[in-house]
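Next comes just one chain, in structure tokens: the form predicted alone.
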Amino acid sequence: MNKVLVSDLLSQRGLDVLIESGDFEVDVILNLTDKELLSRIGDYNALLIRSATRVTAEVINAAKQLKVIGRAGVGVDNIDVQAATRKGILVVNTPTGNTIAAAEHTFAMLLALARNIVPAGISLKNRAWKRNEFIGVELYGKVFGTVGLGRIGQEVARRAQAFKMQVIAYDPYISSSAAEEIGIRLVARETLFQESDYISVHTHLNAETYHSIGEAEFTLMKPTCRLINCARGGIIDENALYYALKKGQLAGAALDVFENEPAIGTPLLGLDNLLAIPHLGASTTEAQEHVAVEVAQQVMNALRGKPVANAVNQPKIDSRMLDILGPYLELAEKIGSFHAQIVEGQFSAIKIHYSGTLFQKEDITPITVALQKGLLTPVLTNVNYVNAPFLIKRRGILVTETKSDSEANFANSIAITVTTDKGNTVIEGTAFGRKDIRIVRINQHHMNAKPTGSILLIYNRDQPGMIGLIGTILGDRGINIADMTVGRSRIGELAVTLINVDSPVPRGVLQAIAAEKKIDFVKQVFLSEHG
């Protein structure tokens, strides 16, 4: 009989799924310290957690019989997924269990903001009858803009459509045809901020989206616009939002999430045109039951050797194939992530060209899947090796593969072309060894760059002094250069510079580089330090 340890509070309905099957011995032991978990984990085949339990590499190494870790929720930041993968332990989560709760909560916030529900209710409870002070606005015929059109974004959009709102969206990772099928018009990011009467955020937090809605975006918005964020704290620059609300640059905002929680000290709470809620997006009885039942079912399937729907880490690849293809799995995922962070326009197609004898005889499917996961990871919270191809297909993005024998430059390489409505972008990479992967070409520019950590991508005029100019700007701001490579096709024309830096470059420094006359384009890319 398989033994299951439940170390965080889960709905009883989820526990009953395991208990009533008769195949599992379930121990519910809450509030374990790190040391206590370490001493107990060796006896169990499965571990069920929420966000409180920390599953470190040390815990995983002590787990002699562990086969699966189940997370009742989306985020797996409290699990060392790489350590679990190395040991062959499956990690599963429940990305869909709170979709309806989050969508309904978002729309509840929108309605409350539009009709002044909260301040009007507080006023009446204070024995004041001030109808004229709480005149609201209607949703009918207004423009609803969603930043992100994933699972929750689409559910919120459907509710906006039910209110006869005009729905527009910014999401470069879905094709125009796929959006049109659900009655949504895709627009440029700036257009969304300019045209929307209501804006709802549905993207996840990463280095690219951190403070991505700030002073510049508030300047674009209508003074009658209302902003809602039930996604992740930190996407909105709260300091910039405070001044925008205070100056009347937008009519109001509703926040369920904050950069620092509990957010009891934020000055935003003192504004009359802010609706603030203490992170209740997934806090419904149904959602808590759904995630508990879903994670229990997945753990049950995993222990019984059946397929699971939401494996966070890579499905098992035999050791021989992993030894041969491992570097290219990492390379493909990183090139996908690189593309996602630099390419502009609406994605429509991905072409993967495999060059070399290695790819003629080996199954390249895992590499293609790794690419798709890497492409979606910067914009989705629940993408994994199992669902990445499905998500790409659902978004109307066509994936094709071609192969050829070894070309002149490298024994084996992968060239990935992403097509958008703005054109094609090619990134090629190769592996010189198990731990030495490189980006060797961006479009026609050849180079030799390590795809790791914080990277600056700069298009500049190929003229003397450019490296010194960029180095001085970074050095004056205390940013250390770890590595640098320059690619050019012809002397004196456009060159591409990739700079690995030891720390993320603040937005103000990027703006200083972009302001130089000889700089055409600058973008910061964040790639994982490891595979």
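Would you generate the structure of this protein in the form predicted in complex with nicotinamide-adenine-dinucleotide, following the form predicted alone above?
No partner chains or extra molecules come along with it, only the chain itself.
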């Protein structure tokens, strides 16, 4: 009999799906410490969690019989998905089961913040009748800005429209036309922070969004602005928020999520203009039943070898195709991911140009799909080879393929151009043999770089001493360079340097590099180390 460990509180309805099937032994053991989870996980075939259990690479390595991890909810930032994929463990989640709950909760937070509902209620319960102290503000006619226009962002936007607010959004991975269809104006990031009366955050937590709302953004906000975060802790820099609220750089904030949960020690709790809620976005009876039943059904299917609806790390395409096109699938996915992490502006089109005889003979569709999956994976969850083209289309991003059999510099190569309102960015790559994939061009700059692990992309003046300068900054901070390639079009002009580093480069070190006069741009890109 398959053994299932449930380590976070799940609705009984979901547990009943497993228990009543008669095929599974279900153990509900809550509040396990990391150590306890490590010592028990070896006995189980499936693990069911919400956001509290941390499934680290260490836990995954100790999970000798684990076949599936089921996340009742959306965010998988508490699971090391790459480690699970490497071990062939399926990760499933329930991306839509709590969308409405989270959207309604966001709106409840917004209204509560605008009308001082929580402090006014507490004051009356303390037997004080203070009508003048709790004057609120209206929503009508105000600008509502959402950072992220995915499932929850769109539902919240609809509710804001019903309150006759003007809705604007910042989301680079959706086209303006797709947003206009639902009556939303896409704006630049700075514009959203400057113009909004209410700002609500609806992105995932990842390297790009971590602390992406901090001191600089608070400086842009109106002093009357109110900020709501029902997405993930860590997107807002809580230390910067504390001082911004104290200084009155914004009028108030409402947080459902915190960088460290349970957030009982944060100094933010001492501020009158902060509304704090203990991560209740998805906590409705309906949503908990939906996500528990959905995740239980998927875990059951996975353990019985049947297809699942929402695999976060779906396996790749068939073995013949993998054999022939394997390196190009990996390359396209990595170039897509690279683009998503470096390109600026509003996405509108992707062009993929295939050169070489290989692509004349073979069906290139899987490569184009891999590219789309790579492009969306850093910004969305649940992107797989099945839904990536559909998600790209729904976002109004146009994909075109062109082919030529000319073998300009390489036997076969793919060049991917991403168009945004800021211009075009081209990344070209090739494969040497079956395993060795390379990035060979970024825009007009030719190079030879391994697309793997942590990579620094630097635009610098092509002058003597630049490599030494960057090497010294990294070396002084104990960061080891694994590989480095410089691409330049003309001596003395702008050059592109790609540096593979053995460990991620902290933000402060990136800032130190960016502060150098002869460096125009620096960005860190993370690519998987495996195909």
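Numbering follows the first chain given and starts at 1. Given the structure is predicted, the values throughout are model-derived calculations rather than measurements. Take the two forms, superpose them, and find the largest set of C-alpha atoms that agree within 1.5 Å; that set is the rigid core.
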Once the core is aligned, please say if the CA of D436 is shifted by at least 2 angstroms between the two forms. yes
So with the core overlaid, does the Cα of D272 end up 2 Å or more away between the two forms? no
Would K125 count as moving between the two forms, using a Cα shift of 2 angstroms or more after superposing the core as the test? no
Cα of V509: shift between the two forms in Å, core-fitted? 2.7
Could the core-superposed CA displacement of S51 between the two forms be given in angstrom, to one decimal? 5.5
